[in-house]
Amino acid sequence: MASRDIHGIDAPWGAFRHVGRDLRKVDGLAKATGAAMYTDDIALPGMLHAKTLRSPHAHARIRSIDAADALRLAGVHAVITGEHLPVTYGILPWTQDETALAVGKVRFVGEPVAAVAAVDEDAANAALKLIRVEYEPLHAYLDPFESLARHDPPIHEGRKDGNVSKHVHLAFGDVDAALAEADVVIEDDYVFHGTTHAAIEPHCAVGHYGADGVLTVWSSTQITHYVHRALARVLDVPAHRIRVIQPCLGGAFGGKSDPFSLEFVVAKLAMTTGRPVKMLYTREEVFYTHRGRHPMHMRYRTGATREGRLVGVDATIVIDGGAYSSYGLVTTYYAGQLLTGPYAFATYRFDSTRAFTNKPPCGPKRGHGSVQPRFAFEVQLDELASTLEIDPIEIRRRNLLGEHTTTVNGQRITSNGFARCLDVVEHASNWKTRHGQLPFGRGMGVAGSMYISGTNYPIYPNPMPQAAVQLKIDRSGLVTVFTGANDIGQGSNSIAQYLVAEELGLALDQVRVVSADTDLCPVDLGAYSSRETFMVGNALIDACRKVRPLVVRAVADHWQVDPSRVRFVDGVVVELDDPPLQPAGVAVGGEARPGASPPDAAAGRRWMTAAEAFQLAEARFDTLGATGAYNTPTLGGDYRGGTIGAAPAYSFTAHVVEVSVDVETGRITCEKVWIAHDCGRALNPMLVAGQMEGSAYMGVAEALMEAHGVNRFGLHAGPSLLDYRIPTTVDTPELAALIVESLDPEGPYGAKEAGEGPLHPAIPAISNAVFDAVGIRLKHLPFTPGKVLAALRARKDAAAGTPAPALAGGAR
């Protein structure tokens, strides 16, 4: 069950026909009918089939590939090998260390290492099982800590800091004398394990190269730019002569903001063969392909006077990447660099490292690099709460950041609503009555947390705009978009409709969105870092007053009146005077019926639709359109990495979580999530609350639920949905959407993201929920009932003064 409901600011809410309003989505009507087209759902004359290889260990050089027996089977088409694509690839400049298909050596079990085109899936299974691969297992390295204490033989050759993937070491203020001075120090270690997206839809992509010599790639991504020119880079190909695009999406969640293997194949196949090629993951596959939230290993310690105010932090992170880097240079800054929000600290020290294993890689997922330290600091700074007798909220109201401020390493924050987060959150739950005085085994628990508002740069260093749109107006009286944006259900698409409709004054059947074609549409970065409405957003505003002035100014001339008092309003453009209702006669979308009044004849009015106005400018202007692009301000601390994290606004979030706990057996059960999330301005309160009941149920599966881990020898514990708990409907808690607003300076209408710092409050608001509730301190991830039975244990256990057993899989 889900509820909502909006804590605003005193806002004009009347000025606005569209934004602020519950609106469907522009392909919600297709996605619940099944008209939506996918990638899987393309089909195109003489297509073939692709299926990978995979390898069966998981650290390994490959000495030889043997694949003519695969290509004497009937209906096979092609086999290529990893010498047909050697060019190293990543999403990140500094660290391209993969490639389509294994060369030389293997590092995780599943490994792509030879592809097949047949006729079809069945064909080109059977000429999987024929091609024959020679291997020399090597030493695997499946723990972090081993993994950087030896590198012989190292998981990638030539690296002077052997497997370590990325070290950072950043200090703000002289920590270890102000924990020193601190009149309480809480230390602890804390892990987070490994969990992956579990999106509905599989990862897929359809090559096609036509004789035109342009390849065309469809692919379920969602960072189309970014394939666009990994595809050029890897298969030496002109970028003009490469076009990807990207069809509906069945969910992301950051899981698919890489470049993947399957696209260089299908790519590469088609070339080969001269025929389309598509390539669909089986479920299996999408587990070994991964690039889900990485392993941490966490020790902090944090200091505070009697009165609670937070004196210094001291993390030292361990972070387990997998076998390639992928988006693992942000993500060991982000371990470090986001949590200095929502709260004030004095000083602050992180050393973060992230270390290969011969594991599938991880990268990001939603809330990508922070929720694993917002879990540990949070969880800690509610111990120090209990260690000082000062209420949870109330010490976090203690150490607020407040707003138009800057933290300690250097990011700018602009607006914030944290304050009000604590407020509602307090309020709704009833927390001053209920925390600490349910009975035993039920328990309520507190978390805060701030996340970015898009990036401060993009991933390739260019002055180039971050966001970049096209505005095209027809006489007709409809106005297309055309955005680089990917939707991946996050409605990108919709909030583009919106925001034009507003701006031009338009009905919303007048606004048409094209996005996610790299032919078509200038180019935008991406769905990551919560960035495309608002990136997006401002480019699109841009766009619109840049245009609407010409049209205005077409239309005062026309009537003789001053520019001012022209208005549009759902496609009909008045004279101020007159009220902004539809005339007679006009259609829905601005269409003059047949046998109309001419629009200056009726009942004498100044009236006409916007398809009339925009002729007037067309007539006087040439063709109209505009384009519209965003940068960010220059952002960051003035240090190495200080841009890293730096966003152009922030979003706040503050969770209560009540849960009950069996103490038979050790069953955690999460029946309530209050959260209130500060977006700035709701574009769609709808849209806004969905992704906030969205985020806060993943942040609970995670909690009690999801375990994306391999066994000793490399191979995924259970690669199937049926082994991977999420929580059904029957699982799910209720969810308590509290919108707050604070309007930020820099997003589009004040908007700011909605997507991802929902998420992070939710994993350690269910720990300090169960303190609440049975007096133990959770804190290693997954809650599983075994880990809930043996800290009872040791709680008991130590009351009776009998050493506790060390927990299994415990920080090092």
Second form
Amino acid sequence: MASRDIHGIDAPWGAFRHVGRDLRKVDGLAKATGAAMYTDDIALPGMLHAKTLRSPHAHARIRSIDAADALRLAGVHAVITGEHLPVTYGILPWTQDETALAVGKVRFVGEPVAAVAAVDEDAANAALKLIRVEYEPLHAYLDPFESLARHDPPIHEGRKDGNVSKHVHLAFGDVDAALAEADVVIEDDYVFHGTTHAAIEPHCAVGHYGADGVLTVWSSTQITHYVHRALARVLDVPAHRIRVIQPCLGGAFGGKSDPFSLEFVVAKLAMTTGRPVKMLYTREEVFYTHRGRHPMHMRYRTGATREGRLVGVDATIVIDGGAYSSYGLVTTYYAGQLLTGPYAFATYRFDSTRAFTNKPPCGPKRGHGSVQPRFAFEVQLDELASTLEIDPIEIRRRNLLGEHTTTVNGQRITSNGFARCLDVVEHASNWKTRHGQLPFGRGMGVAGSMYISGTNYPIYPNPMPQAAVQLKIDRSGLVTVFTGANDIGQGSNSIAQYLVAEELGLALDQVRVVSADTDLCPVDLGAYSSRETFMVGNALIDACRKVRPLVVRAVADHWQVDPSRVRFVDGVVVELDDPPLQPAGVAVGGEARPGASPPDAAAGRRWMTAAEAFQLAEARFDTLGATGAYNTPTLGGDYRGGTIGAAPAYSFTAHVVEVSVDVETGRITCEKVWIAHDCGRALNPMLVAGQMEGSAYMGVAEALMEAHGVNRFGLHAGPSLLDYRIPTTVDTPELAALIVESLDPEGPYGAKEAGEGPLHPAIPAISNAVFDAVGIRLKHLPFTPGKVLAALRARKDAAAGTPAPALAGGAR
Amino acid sequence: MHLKVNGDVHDVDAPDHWTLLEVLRYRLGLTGSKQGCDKGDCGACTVLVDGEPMISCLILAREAEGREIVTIEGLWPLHLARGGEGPDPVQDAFDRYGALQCGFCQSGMILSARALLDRTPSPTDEEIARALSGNLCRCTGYTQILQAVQSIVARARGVEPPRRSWEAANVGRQAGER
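I have the form predicted on its own already, so could you send the form predicted in complex with its partner chain?
Let's see the whole complex now, leading with the same chain.
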């Protein structure tokens, strides 16, 4: 099947013309001039505005809802509650535990209970105040350990395992024996607090229902296809009468990869009122909608030989899931499954349990499920290095997994540039002359990581392609690409333009991209798990290689030469040199544009424009177009859950960070991050660097500034962009993006992911750098001044009581 | 009320409590100014009021009467009217330097940068960072944004902009060619 073809890593026409260059994005100037349309920029004639009434209780039964007064208010067109949208949904087919508006009970503060459509937001807000809801408060579980210990009343009724959302236990080899024989074992607890995405665009959706029965929903989603399926299920409208469109999207980071209440609500209200309906979340509502990074409580035991070789890793993880499942089943697996590189584990075991709590639901955030264990393990590995008096980079080298191999949990590894990543950050940061040798209060730390480049299996099991595209080849010389892929700012539409221009030998402005519209575009599963470049890229190459031979043959036959002598370069078709050039003057080019002179590429050769070539081919073969697809090879370990964590390729990252620690105030400043990331071939290095820098910045912020938590009533601790602190220009460290290209045999021209992997090492590298700076090990996130001061005091007390052991680095 | 936006005077009917941002977006259809928080925290709604970058979600529209308002939509036409070619150099530099990822914060960011360069044609890197510190960006880590502005300053000084990390050290290539 073409969708499983491997297209190779080489340039289609000899040398790359577009790939590998710092090109502009297809939508850059539209965004820079304010012309780009985002969901909230849509205004339809007669459009109503909707608002949501939310629960003030973390856990309560709903006794009654009375909306009569609200409905009587001038300007109010409709009020709906859970009884109008009772069908459950959820991103995973196995855990459909959400409803658009609460049915029977509420499970977190901020859960949607009712929605109003009115002529404007002021009227809708006034109506919300008139809706009377009678609650019977229940015990609120705010701590995952408590909710695992007792479940009376349970958060979700009718489950046989109480408040357990998911439990996974997997073992590979005899970990106990390996740890018993290890020369050294480090054992400790690590805590990852919660963080959230904080994309600058709040969630927004617009619903339109036509008299013809077609429902259109514009939404700030990163998963158009899954929203399409969920709308059909919940609204009981056939999927072919639903159109979902993702306009320009203002950031997501995983926070827009579930179906959300507002998408169903605007659809239902549009169907109820016969008017278009818009809902825009306030910033506060975005914080309560959440789906951010899961808090994890992690115990790790790692054993090694005297030489620093890892013999066994044993992990026990408790995950605070919040009120609903979301992606939690996958998170629970990922917490263990994604740790098995870039280091070879001889034996490995993990036990992870996701608990429901009465808090905003957690979900996937950039580096889904694997950022937290990576933090714990890389800090533990650093402690192993200092205990064994081995350089932290050296201990990582001694445990390299290598390329074209299999991990301990049965995942296939293809390309692997991790060794190179270590070399690069070591060299760029002058590690050898600076680590362990900086003045007290200043230090350097290293960490590594691996991440999936797409998931091997779709969210709902099916044998159809994971990515599909369609090409329309026009006589004007324009190629239009239709792709269901979601460009969320990462540049997937731009990558589509570059690849099609490369494959068909066109100039960039000859390729335009239409994306994320379920009426126009073939299905793509969406922007999650770093899959777009890899999967859509392969689908694009597949499509181009179906249509290109037709155009080449039409030109070759026209010139009466062998097709191998026809070459496309930047929108011009030329005849190759060998056999020798035809005498000048026989060119057919220029017919479409009178007076045109042959471009440089065609000097002295027969040539024509791509438009002319398309016309020859259209006359010969009829209307030109092609579909292309990508599907993953069959991969994964041969055990239950062995397919979760399987990916067609993996990216690798190493960071070195430099920090300074103020021992008076306890404040850590991250001064610089050297980011080496193996993204396979960098299709556009500037965009790759943007992903690397953005990832590292987010990781640094999670370590030092950000905290998403609720108080003892389940109220968010600070649902604003002032209280939830994300870095500004002056808080962000210097970021050096160092691109490593391992050229993956199955990626498009060898490309892999760049959007999520480069976040992982930042957090443990900061902890490790703090150890180098002042000799304390920070194991509980976030690294606040209070924790730093407490650790410094503890270290001082320990030193006063007993002679401090000689530690490699930092104990100065 | 009468508002002068991008050179044109508009007669606008809006409730007294509406902010300048609401009037720009929902009355005048100038949706390039974005609402990220509606509390003055994110800076996505920054516009120029008499040449100064102001957070339009914290200004009542009535307060802006009689003042010159420039939004992101006005920048390119203004540049053309002054005899320039192509988009405003700040807009162009943001595109060329990869500073635009999701683009949601960028209209505010670009206007803050424009105001800085109008005031201080040759700012230091620190002055650039400070001038943009009221505009939150969640995508880029700011590096390419700062480089974009630095490139304009470098061009004005007649020097080459500093090379970026991946241009300066193409350290990782193992096989293949560009």
